[in-house]
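In the block that follows, a single chain appears as structure tokens, in the form predicted alone.
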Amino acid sequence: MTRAINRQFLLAARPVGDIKESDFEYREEPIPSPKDDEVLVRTIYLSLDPTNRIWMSDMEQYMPPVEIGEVMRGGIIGVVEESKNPNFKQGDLVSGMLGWQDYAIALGNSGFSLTRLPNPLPCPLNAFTGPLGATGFTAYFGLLDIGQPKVGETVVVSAASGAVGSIVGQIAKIKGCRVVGITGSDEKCRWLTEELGFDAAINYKTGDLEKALA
């Protein structure tokens, strides 16, 4: 272990407007032992997404919000330290939604579920925070399942230089489709058209969204 102690983030206020630094409260705590059944888990990568800002406030959501006083909540790459899981041994990588802090706790009573990921790695590290993470899983299943795109047809992607929006066109093209974004920039545009494969991107900031669909 590299530190002694367990530095976290927590919801000291359900943010209005903007999130503001007052809205955390930084705490350093002992890192905890795990218990039998138990697993102790180290961060290495921590996923910043814009749903972020949703579990923070108090409104009706797919998840409870999270309560003030508790860890901000957040999804993981680490690696286990210490394991009384006959499921899990040190050194294991793993994902889940652990939340903003160095260690924490998973399974048993913590309520939290991990992911093993595979040995060997087929990919880098932090792929397993976008395209083969939760964002990676709404683009697919949103795309394909939902949207059951047919060969030949058009997909158009809002806010299509996002970690979401990136990936359902790009598995798009892969279908066949012909693919047009929608961002906010003449540089995200040529992101899009020149990096990603997209057929057309349109600036939606800049020029007449309804003729440039048309």
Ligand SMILES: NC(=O)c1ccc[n+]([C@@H]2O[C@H](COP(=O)([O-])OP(=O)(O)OC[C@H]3O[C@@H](n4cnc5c(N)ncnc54)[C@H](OP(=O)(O)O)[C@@H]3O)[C@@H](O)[C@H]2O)c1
Given for the second form:
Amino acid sequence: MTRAINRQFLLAARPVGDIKESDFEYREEPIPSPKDDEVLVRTIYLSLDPTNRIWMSDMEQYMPPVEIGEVMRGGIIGVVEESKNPNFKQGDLVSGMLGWQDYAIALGNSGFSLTRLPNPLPCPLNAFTGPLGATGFTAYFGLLDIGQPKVGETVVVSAASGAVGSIVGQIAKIKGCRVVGITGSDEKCRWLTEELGFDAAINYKTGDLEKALA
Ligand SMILES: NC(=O)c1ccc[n+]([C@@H]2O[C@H](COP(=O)([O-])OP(=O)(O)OC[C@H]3O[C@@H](n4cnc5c(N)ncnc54)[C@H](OP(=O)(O)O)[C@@H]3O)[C@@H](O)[C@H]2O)c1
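Having seen the form predicted alone, the form predicted together with the ligand:
Full assembly next; the chain just shown is listed first.
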């Protein structure tokens, strides 16, 4: 349903330790209008990732830190609500780094690029925040290009039940490896072995990790 306001979360302070509610400012703004070559996008899904914590800090990192007072950066899946760009039309499903807000302007002079999703969709829409999004790419290229696993090798995955780790383990299985996952509960261990097909899983909170790996 279209909302009359644009709900936004801005970075209000650089977190110290864990993130606190006071590190953000909630704001309600009018929905912006696109200018020439721009589009208005309504967010459907927002991806919340560990790297968000890095973007909030001013440490050296792979992207510029989010500035205090800016809408918090975040990857989204959304739909084009209004288009003044000849390459995008109303109803197109898109992904982009449009931030923690209901609506954003992209393309043109906005500074935000967009990727159009396939039409018709080959899978559920939210897969583009997971296996077919940044987490999937990280798992795929991290394991195959950097790790270069060979058939019969053992692949050990830490944070194995997380968004990236769970995909890494499944790709490693497809590539003929023995896969061992490390995770933080017995329930997650069962999910890895019984549903995702990992060969073994270790609960690092209850066992002796070194002994279990050996
Ligand atoms: N998402 C991406 O596209 C991407 C890209 C590049 C790099 N990375 C990096 O890959 C790693 C995993 O990312 P992810 O997206 O898979 O993360 P995720 O889905 O949030 O999973 C992170 C896992 O870390 C464990 N964990 C340990 N301490 C935690 C804490 N205090 N709070 C929350 N979780 C905690 C949890 O598993 P247990 O309960 O098993 O401990 C959790 O499942 C991160 O270091 C991230 O920066 C991610």
